[in-house]
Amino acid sequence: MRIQATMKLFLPLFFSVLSLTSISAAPLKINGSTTVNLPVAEAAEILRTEQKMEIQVDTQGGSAGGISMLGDGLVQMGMSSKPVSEDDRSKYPKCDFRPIHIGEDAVALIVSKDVWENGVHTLNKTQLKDIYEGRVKNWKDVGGERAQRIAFFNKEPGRGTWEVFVHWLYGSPKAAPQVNFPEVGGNEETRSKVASTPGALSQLSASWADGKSVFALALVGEDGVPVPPESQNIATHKYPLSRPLFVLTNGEPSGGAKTMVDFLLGERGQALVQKHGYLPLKALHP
């Protein structure tokens, strides 16, 4: 009877243990963007050795992808380069997108070596748009010193990278017009397709453009003056692809998010932002 009376006091107490056990070891599901990786995977790496945390990062489908895995319930975190459009929200409606900004990055176009030697370190939107539409085809016709065929690597549609670039060269990403290039993924992907290919251009992250295998160049705005895609140019936003980077969670922050998010947002947080080449936030606001 002694024992019978202990197992019904014990068993209670263990069972709810047990259910407080499960949820707390529940991982933390990370996705999105390329970009916003970098930091938020090595702050999983410290909090997974300092807290014991479990945290699973991944970059399936980039931005799209974040905001939709999160939007379906999927993950408890999103990373997105790009904001959440009216669109996104419509789609997802039981889904109170909350972006929070860690730091700031800009989109660079990118050229291989070759193309920088040929003489070309520079573009405006006109020259832009008609070498996107196809109407221009050639280095040489935009400023470079020979004849040089442009080799032109897009952006998957849906990626942060690829929605800053037409956002500003259309308006919106839904004014872009179709075109039949061949497609890159993530920064990796873009920036060694670059450099392995003569006459390249795609669009990348501009903290992964390194001077070395491939080129950042600079843009010509109305007034003729060529602004590249620098630090301070960055952080006033001079350069016209500059753009916020954000991790996103379903309403407030809780649990293992808030965690995150209040990791990314202190001190070592925005140190690891700006190791990884992008602006931390109090360089926005100096």
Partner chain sequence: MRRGLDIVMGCVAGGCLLACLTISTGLVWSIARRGWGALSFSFFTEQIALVGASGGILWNLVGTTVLLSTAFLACAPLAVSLALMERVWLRSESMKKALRLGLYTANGLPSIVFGLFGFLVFVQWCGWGKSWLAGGLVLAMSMLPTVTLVVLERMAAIPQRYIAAATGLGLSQSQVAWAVLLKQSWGGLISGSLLGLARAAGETAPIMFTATIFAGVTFPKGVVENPVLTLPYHIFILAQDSFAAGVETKMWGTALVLLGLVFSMSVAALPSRLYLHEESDV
The other form holds:
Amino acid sequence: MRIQATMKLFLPLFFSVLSLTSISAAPLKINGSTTVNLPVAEAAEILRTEQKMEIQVDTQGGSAGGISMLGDGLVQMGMSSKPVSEDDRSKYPKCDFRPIHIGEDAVALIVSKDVWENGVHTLNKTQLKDIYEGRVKNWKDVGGERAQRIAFFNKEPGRGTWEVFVHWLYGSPKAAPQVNFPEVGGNEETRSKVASTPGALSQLSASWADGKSVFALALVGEDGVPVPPESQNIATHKYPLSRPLFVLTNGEPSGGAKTMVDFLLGERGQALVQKHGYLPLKALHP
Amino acid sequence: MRRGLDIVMGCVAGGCLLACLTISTGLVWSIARRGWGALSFSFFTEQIALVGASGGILWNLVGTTVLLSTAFLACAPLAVSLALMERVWLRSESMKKALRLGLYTANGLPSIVFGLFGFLVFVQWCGWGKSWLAGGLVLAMSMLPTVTLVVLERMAAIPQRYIAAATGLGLSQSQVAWAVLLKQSWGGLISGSLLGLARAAGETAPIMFTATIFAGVTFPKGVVENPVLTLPYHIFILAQDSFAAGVETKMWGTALVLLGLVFSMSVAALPSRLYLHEESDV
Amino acid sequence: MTRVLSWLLSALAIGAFGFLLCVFLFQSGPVWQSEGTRYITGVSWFYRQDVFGALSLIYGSLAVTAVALLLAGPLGLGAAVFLSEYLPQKARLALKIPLELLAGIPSVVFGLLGIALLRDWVYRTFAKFDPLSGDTLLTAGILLAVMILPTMVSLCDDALRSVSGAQRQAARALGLTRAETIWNIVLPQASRGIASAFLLSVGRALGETVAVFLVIGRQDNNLPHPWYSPAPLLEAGQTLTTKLGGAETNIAFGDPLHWAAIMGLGVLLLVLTAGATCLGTLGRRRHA
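Switching forms now, from the form predicted on its own to the form predicted in complex with the partner chain, please provide the structure.
Everything in the complex follows now, all chains and molecules, and the chain you saw is the first one.
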């Protein structure tokens, strides 16, 4: 008797709790590149207070994490600091990746202060290949005045920065040779390790190269002219490692994702892009 | 000569202890020194702003609390049942031995393994996405052996005559279990849980694939796709991806708060643990 | 009722752990099929080329654990000897509290401390061996040593105190000094307990993830030539756990072979830690 009464009381309660869990307004979930994260996370903070939107932001696995979680349907918006490749599309055939260009950045090759003071201010493609493939291990062989070992930190796999870098050097990530270097993940980790290690070299978003603790090298093209990763050169793509920053949606953005995209492309969103050291869209099409 | 050796031995051993204590207090001091500046009332009552550079850690604290409460609720009944199995229901000595050995072995399993298991089972197969419940259950699994072992230890320390007296009064096994074993050992459940929770509170590896994200959630409203913010993951992300000078102080402040949380739990569990240890060994 | 409930809940708990084991074994199946024993003996790991040899990861795990044990072992044992043989009861208990404090520092905070204090120290101290950076297997080993120190002290202390006081008194009555009593009576009798303290600490060190992740440098395929060379200790490396906690786990999901290789690392880790813990426990129990 009593059990039945209790059941009568609790079962509906139980089911209403269950249904609550399923109908609660779906939040907008975003995951991906730590580079793109900075303006997006700040935009999310604004939209949360102004529009009372629910937006979750995470940076697990970098750009590749953003692409795969969007592909798996775990998030509604990805962030990527590299273009979506054919490989990505064929891995997730069900997902209709729509990259939305929100700004422009560049991958800088950064060195520590002592390397900069050693006279290394430029590198060309051949020299970088030599370093990446382990044939050159000393700064003296690539323009340094005195002998100094090269401590190369490679960005970990999956990071947009790494993909843009090897894409430029070798044509595609698959064609990149097998190498073993210490790996770095996030941008701050890269910056602090390069800043604190003599002889260090790594790939890093140009906006983080502050010119005080880490220094961005100019890249020498085939014409022999060094091109530093400065706004002008990034905007015109004269700097070869320029890269677009994207947010990604599956199909046309809708709902919360559309609000976010509109905000990012609007004036205030673009100001955030600029605030974090990237080029806003209008700098690209003056 | 012998006298001299005696003194040297004492000095070396004392030196070792001194070194251990210096390391311990030195490390705590260096955390406190770096994090102290971040602590203020608003650090506990505000949410993250400017990607960690500003604001506080309110929802990280709440999230960690949610995970720990879930872990405790899921773990406690299982721990008690397992302990009762060993004490009361299992008859064969070899079964008991196997259970104890299993518990000790499980106690040494690395937490990342539980994280991957939770990722596969809860996040992927059950389709929960990142969820506080997944994290809570994963933490419950990782702390279950510890809690069970402490409860067991406490039950084993109950004088045999209590049980004999209860049985003599005609109580059934179940009644003995409730009236004697559980009643006398609930302190063990509390201190064991505090111990397990203290370790669980600082874990990053098991929850980073299952339960926690960097920003943008408050209190969970359901199960599916309802992650939480947590203290350890906050530190982990800031360590790799902070971008402004202000972040560093906030990061160490978070570390200090986490340390305080863990330490208060393990100290709360300490007296009963030491007492038990001393008594059962002498 | 109580009986049924505790059977059910216990079955649930044991079932969950059994399920965990099955999940790891089955999910790692493809890599055993495709690589066979090469999975364990293979020296290179290049996931883009589907080459999965975990030897360097196993080496990394064992190397950092060995460093940790070499440092924390003697230090912890010495401290435990002082705690249990020299100090009165009250002082012992009081001194256990700061050690408990050390045990309470979460893994990720240890990682922060490693970045802030240890990396540069290792780089400067070993400058004459010319390490490329402060992120080395040695750095990770030293950090782990500090992390397992409390476990070490407390388990060794337990082992020492399980030797009965009567034996000590008898030895002293025969005219042995305190040091002689410790060397000839207490340590030999506690040796099994001490051995298991070492084994249990090994289990702990092998499974540590986040702290090691932040200071080890995460360089694949770092192996010594010849096998006993200590040179890789001053280079960056990778352990089973740092690979599992790193970027590849996210990338691997969805690619059956790569995911199997990742889960296989979990199996190896389970086998190693469970082995160490299990042996350690058996020694401890028979002794007590």
